[in-house]
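This document starts with one chain, in the form predicted on its own, laid out as structure tokens.
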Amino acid sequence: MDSSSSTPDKIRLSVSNHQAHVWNVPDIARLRSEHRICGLLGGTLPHLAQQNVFLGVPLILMPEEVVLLVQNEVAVLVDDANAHDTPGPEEKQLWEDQRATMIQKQLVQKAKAKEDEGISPNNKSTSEAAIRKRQERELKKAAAAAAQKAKQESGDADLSVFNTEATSSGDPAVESGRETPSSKGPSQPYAITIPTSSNSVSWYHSDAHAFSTLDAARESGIWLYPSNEEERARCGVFRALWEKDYYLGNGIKFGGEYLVYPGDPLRYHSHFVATVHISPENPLRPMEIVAHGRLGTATKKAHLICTWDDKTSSVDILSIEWSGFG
């Protein structure tokens, strides 16, 4: 950890298994609106669990996006596993108290909503019908109880013996005088809100395990990218296109490394598909050029061949588009 990592306005990237995530929703919005970093949402929405179209937090970042943000001093890397300490007894009790307060608040709000609904003029007929049905149920229960009592008083020995055995069996679920485990909590249903960020808990210390440089994170072992020439080439090409005010996304579905957008991907289609070549001296077969040109035209995109020179740290970009002569 280095001292500059505690800057409060820097975005914290939680690193787990060499993968960076963003859990704070305002930070996700800030990355997209201010820094043109979109990432990919990978979390499941509680009410839409059986689908994969609309996803939630965390935001998963590409390694090239992480390198760009750290080098631009926009974000810091946080060792997420070590940032979570083991909570003590007092912290656990505080957590339980806050949870109980949240549940009680929900029940109070629900009771108030039902009360307001019951006194509403529009729901007068509905409330009267509900009262009438409840009274009918109570009358049926009273009649059934009276019939049962009369049957017991008639001297039904078999039934009496059966009831005695049932009530003396020692089963807490049978004996009405004992408290069952389910009766200890609130009798009405309530929702449990799972926080998407650990910043609100007292045993999470991100500043103590944050790194503001790639070298410091590499020394700690939580982040190793880029570690070879190919990864440096990908980072260099990503930065070159990003500095031209483009938005970039994963281009594996279109035969390249990146999809290049002229604006926010929520508003624009991508104009280019970019592939990365680690050296301008590497050979490129004519078949590859034809394949990239035809694939880009079929998907209504131009293909970019981006070469990285590791000696000069420079990027050259060529555009291929199928002209369709003849």
Contents of the next structure:
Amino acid sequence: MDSSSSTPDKIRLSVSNHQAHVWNVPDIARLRSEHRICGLLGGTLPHLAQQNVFLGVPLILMPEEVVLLVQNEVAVLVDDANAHDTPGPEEKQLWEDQRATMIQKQLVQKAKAKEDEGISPNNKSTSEAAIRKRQERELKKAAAAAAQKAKQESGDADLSVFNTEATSSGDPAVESGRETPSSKGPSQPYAITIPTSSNSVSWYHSDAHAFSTLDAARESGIWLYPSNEEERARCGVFRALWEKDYYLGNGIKFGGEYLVYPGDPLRYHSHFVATVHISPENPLRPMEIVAHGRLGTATKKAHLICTWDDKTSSVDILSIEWSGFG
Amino acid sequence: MESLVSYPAFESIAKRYPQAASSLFATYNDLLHAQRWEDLEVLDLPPCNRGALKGRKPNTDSTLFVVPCSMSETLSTSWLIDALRTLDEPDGIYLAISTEDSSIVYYRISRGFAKPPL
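Can I have the other form now, the form predicted together with its partner chain, not the form predicted on its own?
Time for the whole complex; same chain goes first.
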């Protein structure tokens, strides 16, 4: 047995419309704790859908994060749309059967729970006091109806439609008998669970549509980033900062491309805001230095100008700070 | 400019790089009279086509380097790296950006990751 059999599986990144998503929660945890890739949660919670304080899967990754993970051989890109094959008749039948079993299980569980609480399947209490009260009510109703009938027989006969209650015997056993749940359509509501991940669906074949290199993914057209000098520069700068053990996040709140954290963003404030320059000759205006420098210093951060050199595939980092005088 | 008392100190450099003369002039005077720097000297910075300045803040010992420029100029990262290299890789340089109304703002530029302020 070689050592690779003990290494964990590569993380699957579901690519849809050139955006990578992670649907598997343990993978999301691994990306953060083992690979310092945080991403952004883009979903909500099924039971609290109308809020965005607590977010849920999928995790959406920046393209630079995806490139880094694939290059590091930690993740593979899955062509999600094509990974869902059309189910054959047998697979469909199996799925229907599984769903029917789930529904049946729920109904049985509900019936059992109600029995335990002393409630009959049609929601009527089976305690002795309740039964006695019900019988008394029925007798009263029957007496009132009989009196009405006697009055009406001297009047309009069509109203006999409203007297059908008089024929009920008031016996709880008979009542419940009339409402036994039929095998055709259960009268109790049941929940249908829609799985978040397609892994449990038998016609989803991610392995057959997974790409372990960027070139392979680019050839098939599902992942094209980086496709130009600017995108290459961003990937290069991202990797250079990541390799120095920083956590990186989106920099828009502080006027930069990335926020650079010394540790997990849940624990630390970022120390730096980084901007990407696509080449050492790229024009840099003094006003940018003023704007970045002042904003960085005012927010207790330093601004980093990260320049990518396409010729040497290297990154140069310059820090900008307000001098404190002048 | 020529009639100013301090002109002789940077006269030759200003003549060599006429386009950068006004920002050098403004910065020199600001550091000398407003910021009260000591031991102010003018240096030659050929890769950036201008003169630079070195001196000490009042009551301090460390020598600091200042590179003047104008707000309307266009620089680049390689320009800044050339300046750092020519000045023999100091911890950092101060870019003095002068504007048309004679305001000057100073920003510290250093290589790598600066220590964040306390």
